[in-house]
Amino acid sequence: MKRLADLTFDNSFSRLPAGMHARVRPTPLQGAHLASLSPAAAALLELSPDSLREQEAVAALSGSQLLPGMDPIAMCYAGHQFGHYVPQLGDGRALVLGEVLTAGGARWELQLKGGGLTPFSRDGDGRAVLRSTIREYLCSEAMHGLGIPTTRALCLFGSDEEVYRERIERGALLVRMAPSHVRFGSFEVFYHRQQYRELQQLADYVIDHDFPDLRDCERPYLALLREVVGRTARLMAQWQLAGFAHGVMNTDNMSILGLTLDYGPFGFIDAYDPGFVCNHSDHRGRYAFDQQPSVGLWNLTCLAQALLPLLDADDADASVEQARDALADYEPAFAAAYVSGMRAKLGLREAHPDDPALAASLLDLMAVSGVDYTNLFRDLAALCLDEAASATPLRDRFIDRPAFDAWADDYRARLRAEGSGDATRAAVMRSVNPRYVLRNYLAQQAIERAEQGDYSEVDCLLDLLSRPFEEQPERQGYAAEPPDWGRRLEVSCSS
């Protein structure tokens, strides 16, 4: 394992034309101290976790001193925010230090989130606050633990710096990792400016850097769009299956790699409510939980529009038709991934045409009764085939117990039809239904302790959520439904 100074840094994106980024040196974080680190993320860089505690590493990752090969940039992009096009956004508080090239051939961009002012700060201060930084740090690694594609979080820095949002808060900095931080809005900015040469340069970069297999396709830009459509469809299905609400699905928050990107006012569903809105600024519920799949398609439509000049340079109508064909793949891909995932959650081995209805009827019952989403699916693994429907304690979580009994009868019949065995099925279900997720109240408790200088709860949650499918008897309390105060938490975009 290596020290940070031993890593090989490059920054291929910085060699693209200047209009795609701005070179900016980080603004050193005052009184920066390493608050927490992710050993799993460090391993991706072939980096010794302990080396991150060395003063040289702290200085480099908190913005005080660059290492050889680092070439910090802020990326330029635009985006549709809550459905309205904003012609220029860009990294207002994020800086890509450079790419780490590993011995295994992987490339990981290291990005400082909270690294200071950039030309794209839009009257902001370029800083991040401790509460939102902790939430992204923990959720990035928690989503990875759940098997959901995501940016990763290497480490978290606290500081003595005061940052003003709704109130004065402690400043912080997140070191974020991803193979690329290019997003849908990165393409939109050049399409709407009619800078088609830059648009093509960006598309070529993404293909060569992230999807080299597409370069030999007859129509590489169409192949790129199809690839992103498929990845986004599968990501949306994984969000829905995990009960995860992103909260701000603007096109500038959508990764071209199909990663979960930019954790703001996210939330995992506690009491199941398909219309759950986790962002208290989303007054119309545009990004409600049950709207995420359709928003994913809407965002892809914006991306497809941005790529039109590249699809067929000689025939605009042909470009539109190609884009429509690519977008038509989204709903079947989402449905296939979602239904397959729901079968796994229910412990069903074989595909049956009535499975979507079986799952939907359970969700309907859960919504009426406000049943805890994560715990219900986890505990459903304990249901036995040879017990009467009215014998399972799960029924007591439902207001209409006879309705649940009827559903359980149908479910048992479905299991018997494929020769299901209780023990084998339970093991499989527990491997896909987590015991632990990052509930908002758990994050809030960690934040409150960290604001007093105690990061032990952050580290505890990081470890817990890296193994969300394992029973951890000493931490069973972390699977509990939220207390009353935890049900009323409001989360905003402010960071």
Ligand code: AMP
Contents of the next structure:
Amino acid sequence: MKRLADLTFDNSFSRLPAGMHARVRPTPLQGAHLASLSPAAAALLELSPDSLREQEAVAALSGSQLLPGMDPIAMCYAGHQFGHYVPQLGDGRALVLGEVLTAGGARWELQLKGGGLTPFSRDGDGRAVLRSTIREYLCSEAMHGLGIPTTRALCLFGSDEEVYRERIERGALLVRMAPSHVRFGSFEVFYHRQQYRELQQLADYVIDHDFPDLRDCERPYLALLREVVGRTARLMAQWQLAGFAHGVMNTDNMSILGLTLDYGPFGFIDAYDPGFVCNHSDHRGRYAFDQQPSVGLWNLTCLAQALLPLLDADDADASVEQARDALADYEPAFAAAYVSGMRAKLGLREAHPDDPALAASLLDLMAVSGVDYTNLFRDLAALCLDEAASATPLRDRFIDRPAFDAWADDYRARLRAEGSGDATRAAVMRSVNPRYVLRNYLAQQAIERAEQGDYSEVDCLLDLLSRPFEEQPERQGYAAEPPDWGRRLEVSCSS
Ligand code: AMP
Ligand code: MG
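I would like to compare: after the form predicted alone, may I see the structure of the form predicted together with adenosine monophosphate?
Below: every chain and molecule of the assembly, starting with the one above.
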């Protein structure tokens, strides 16, 4: 296990031409103190977690001192925000410190989120507040615990610095990491400016850096698009299966690696409602839970458009044809991933054409009664094949109990037909249906304590959510449905 100063840094993105990024030094965060760290993320860097508490590491990761080998930049990108193209965004408050090259051969780009002004900050202050930083920190690690691709979070710093939002808050800083933070919007900016040379340089960079196997394909840029289509489709299926709503699926928040990126006003569904909107500013429900799969495709269409000049440099019609073909794979890829994930959630081993209908009718019943999404699937593992239909306590969660009984009859018949055994099925179901998710009210409780200087609840949630499938009897309360005050917490975009 190493210390931060022993790590080897590279800066591959900063070697790309100026204009694709801006060199910028972090602005030290006043009175920065390490609030929490993720031992699992530290292990990915081959770092000893305790070494992050050392003065040198705190100084480097909170922006007051660069280590040899770091060459910080802010990335340039654009994006479609709520359906409208915004020509230049860029990281207004995220800085790439450099990439850690591990002995195991991995590359992890380290980013400071909240590291101060950059040339892309526009009217912003380059800072992040404690509450949004805690939410991103916990949710990154929680999503990883659920097996969902995501950027990771190494540690979070609190500070004495005052930051002005709707009220005065404390500045904070998140150190996040991913093999790459390139977004769909990173391509869109050069396409819309007709800077096709930069567009190609970026595509070549992404292929060489993240998808080296595609280099030998006959059409590497088309292969790249196909790869991103597949990854995005699978990611959307995983979000839907977990009951996760991202909240701001602008194309600048879509990762080219198919990672969950940029946690803002996200939410896990408590009482099941397919039209759940977690973003307080999303008045029309553009990013409602049940819209996410189609928004994924809409966003991929923006990416495909941006790649058109590279697909067939001589024949625009041929480029469009290739892009259409690649995008046509999205819906089947999403459906396949979603149905197989639902089958796993229901403990079904064999594929059957009626499976989508079986899952959909359960979800319909849950929506009518507002049944807790996470707990219903978790507790469904306890259903037995031999009990009388009316015996399962699960039926009491539904307003229309006979309708649930009828569904459960069909479900039992389906399980019997594949020779399902109660004990084996329950164990498998408990390995895919979490007991614990980062419910908004849990995050809120941790934030309120942290704002008083007590980070113990942040640490507790981090640990709990790193093992979401394991019953943790001493923490059973964390599986509870939200109390009244926490039922419809509105999360603002301001962060
Ligand atoms: P987000 O909603 O966090 O994905 O941010 C959208 C865009 O606004 C990104 O380009 C951010 O870098 C930028 N941004 C958000 N908050 C700030 C801030 N406080 N200061 C500067 N730029 C910001
Ligand atoms: Mg963003």
